[in-house]
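Just the one chain here, the form predicted on its own, laid out as structure tokens.
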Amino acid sequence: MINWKELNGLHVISKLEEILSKWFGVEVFYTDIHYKIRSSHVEKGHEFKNHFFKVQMEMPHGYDFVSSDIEKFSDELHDSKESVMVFDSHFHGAKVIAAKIEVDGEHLGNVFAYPFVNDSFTEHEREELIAQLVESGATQTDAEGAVSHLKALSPHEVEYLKELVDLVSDEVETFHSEISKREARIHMLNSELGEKFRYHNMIGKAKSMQKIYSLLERISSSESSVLIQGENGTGKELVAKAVHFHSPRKDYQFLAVNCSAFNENLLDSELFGHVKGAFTGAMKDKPGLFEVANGGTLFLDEIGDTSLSMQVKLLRVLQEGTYLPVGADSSRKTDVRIVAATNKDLKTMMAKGEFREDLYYRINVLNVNLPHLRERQEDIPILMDHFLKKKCDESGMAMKQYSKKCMEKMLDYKWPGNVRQLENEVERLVVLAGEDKTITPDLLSPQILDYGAPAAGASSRGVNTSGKLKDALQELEVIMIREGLKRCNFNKSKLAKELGVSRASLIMKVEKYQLDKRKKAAGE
């Protein structure tokens, strides 16, 4: 569909109108193939370049006369093989010019230029067309002006108002196509960016990481609660804002608490508020978030941590919609989409009594899982290049980059902080690089760089053991991936997994060694 609101400020259309304004005195306005008119026309205030239309709009059946005419002359255009034609209008004398807009060859909707009279208009056919207007509800005043600025054309000038019209109408194809061309390019750059794995805030290229996309397109117009579950860092609070953002609700507020944050009276204001004199220190109401969050989402982060009694109040806003401020008589109702998370077995502290199975079941209706960082290592390397470039933009600083071997040990650490810790990570290689373009190992935390080192009393048998030890280990490094190319068929996914490293961080590893040619690897 064409979208008319882009093209009532399109330059070129709006000076085509101004010259068929200004030399032929028509007013354009355009019509969709429902015959309604889509340009501000029919908006109050509008200011009219033609006097007699500006007279029959202000009409009591003004638009009524206009809205026939348009239905008739669309149908009659719709099946004429012609693309531009004139038409006699409903006021006798007064002509229309309308021309197809065709896109693709569907007939999408009409440009309409009007009114003019034909050079051949006579004085009695004038007096006539004033009577009518009279008649249809203008004053006399009103309907002699308008009649007085209609332009009489001559039969080329009338063809040359065609082709401009038919002008307009290949400006607004032209518009249409442009646009649907952006929108396919849009698209395409959407699906760039599914393909560079991402959704709302999200990264990841990871199987499982797709699977909660997936999810999360099917979750979000619903109105049912949602139980976030995952470990710290692996980004619960991103999650919710995705689900909020992508629903129904995106117009109203978005509103995160952390429920181990407070203690449970703490909690109890802060989720339901309280009435002025509750308890000492309450000067006056203060509106908890259940009623600024109304119509919207509230983000439960951690309940798993809300008490027994904390519990039976949440459990009463998921049922009825109802909550009492703290010292208040009355309850108050209120409409609040509930997205929960917690990092806590919800199922194993039911059976210990530590969580109430009625409330579990009222927020776990559509539930999320989150996988560790640890589970994707495929999205390490991606999520590393987007927190790097994050962090120099923030900073003002030229882009970054890291060092081969730094990068080896960040695909190797496992992450037990999940992707906040990769992200803080990669902000402190960001400060303590300062001026340098290159991000070297050196930087990296302690456990970062010493992860995977050879414990203390560990076998050396097989390896060169005197010499420097960073050469000994580099040697058991060669020995181990050339042995493991051969045994696992020089299936590097596989080998991967047996050494407990990331895929890309061993294709570096077999590219660095010059591993990679079978014979090599195979010792002939």
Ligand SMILES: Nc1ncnc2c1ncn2[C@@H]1O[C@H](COP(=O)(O)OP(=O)(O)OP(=O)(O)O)[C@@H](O)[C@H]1O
Second form
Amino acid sequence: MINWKELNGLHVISKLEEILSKWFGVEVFYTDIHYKIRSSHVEKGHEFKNHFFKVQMEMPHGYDFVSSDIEKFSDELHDSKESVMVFDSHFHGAKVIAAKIEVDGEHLGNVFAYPFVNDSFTEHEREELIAQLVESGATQTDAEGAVSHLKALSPHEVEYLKELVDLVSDEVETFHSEISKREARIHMLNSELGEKFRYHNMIGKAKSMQKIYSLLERISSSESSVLIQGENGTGKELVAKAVHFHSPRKDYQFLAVNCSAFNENLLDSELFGHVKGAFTGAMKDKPGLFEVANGGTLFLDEIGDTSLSMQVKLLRVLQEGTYLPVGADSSRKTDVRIVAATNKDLKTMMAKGEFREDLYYRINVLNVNLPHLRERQEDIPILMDHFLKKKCDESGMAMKQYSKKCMEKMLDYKWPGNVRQLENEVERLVVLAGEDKTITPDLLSPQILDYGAPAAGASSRGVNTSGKLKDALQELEVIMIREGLKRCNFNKSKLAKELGVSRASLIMKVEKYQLDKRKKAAGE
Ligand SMILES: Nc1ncnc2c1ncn2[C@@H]1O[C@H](COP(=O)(O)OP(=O)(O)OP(=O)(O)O)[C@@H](O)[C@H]1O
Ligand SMILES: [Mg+2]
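Next up, the form predicted together with the named molecule in place of the form predicted on its own?
Entire complex below, previous chain first.
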């Protein structure tokens, strides 16, 4: 499809139109393959360069005459080998030139130049044309004015005009192929980006995220229930939305309910609704989320926090598609897809009898397990950039950047609150930086700024002193190597000497704990 809108604003083309109007008195317009005029001639307030065309378009059926001409000439041109032809319009003596717009052998539309007469046009023919215009609804004055504005062209001029109209169509073709190329490139870049870095609203290029994207692709088209597991702020809700908005249910509602935010009774009425008089204060019937989300998706967040009796009710909806509103005496039907999430270990809960096994297997048909941000450290920089851009845009600020040191600090940090914490931190930084373009480490939250830094005099700060001795020693080792690397500017020989270990052993440990930040930052 040709981008007609952009075409109309194109400089070369409007220049050509101007020349054609000035020298030959004709108006240039475009039509698509459905014979539709795609230039401003059909819009209100269009300024006609040619008076005859103007009078014609203002006549009661003026547009219909043009339309039927367009249809006839387009078809003739389509069947002809010629790329440009002269036609006789509906109005005796008034002529049209039409040129094909053809890209890669495909006929996409036409360029028309209209109207003019041959220089052999007689006074008698002129009278006849005026009469025809009047017959078609123009006033005598308009008709005379219109005909007097028709330019009489010699055969030589007509040939020349044909060439120029063909040139206009060449320009349109070139423009179209360039646009297509540009669009193809954008599309390619987009899909490349889509493949590697994102799915719906989720950002991440780590292998673990790639796996999740392809899993989601498969999950979305199915109807089965989904259980999303992951720690706080890992993006569980984002996944639930992605599942819904990529599914055939996307035109229906996506509703989320946080099961831990309600007490037993309230959750009951929230999910299943209640009938009038079901309890004090139930003044009228209230539909539950299972009714409102009918046809769509219901996201049961924190499902691990539901009581055993609620679990029985949920199981019933999942198995039979029926539920009982509070106070009702007959059950109702619903068709919702359930996506549930939890950061609890449901298996342990099952073992303790706190979560029903049958419900677990019913919701866990498809399982998405989100990695901790720490386990996809290579995504930290792109998430940082993503949120930085988002926050700057939202607050109408010019795009900022992180200083190298600040970036390093954020990479080092453990992010116990995962992506949410990272997002909040970036938001904070953008606010604190104010007008400054660069975000410096002194703005960081203290826990991030101080993370891993040895306290004055003491070397064991931040190391767990409870738990297994082996783990604590390992943690200390990591801290000593990380700090040492920075101190020695990543000179491993120097650090090995300082720590009293061989260079090979240090390199092994750096690999094992993934402490080479220069590699990390490069996303390797
Ligand atoms: N992969 C990601 N890409 C972009 N933004 C993300 C990603 N993961 C999470 N976020 C953002 O982080 C915030 C937290 O995400 P979300 O609410 O989905 O996490 P959650 O796992 O449901 O957290 P909680 O367990 O606390 O309910 C949201 O603002 C979300 O947009
Ligand atoms: Mg959540």
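Numbering follows the first chain given and starts at 1. If you superpose the two forms and keep the largest set of C-alpha atoms that fall within 1.5 Å, you have the rigid core. Predicted, not measured: the structure shown is a model, and the values here were computed from it.
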Taking the rigid core as reference, does Gln132 move its C-alpha 2 Å or further between these two forms? yes
Core fit, then Asn265 C-alpha moves 2 Å or more between these two forms: no
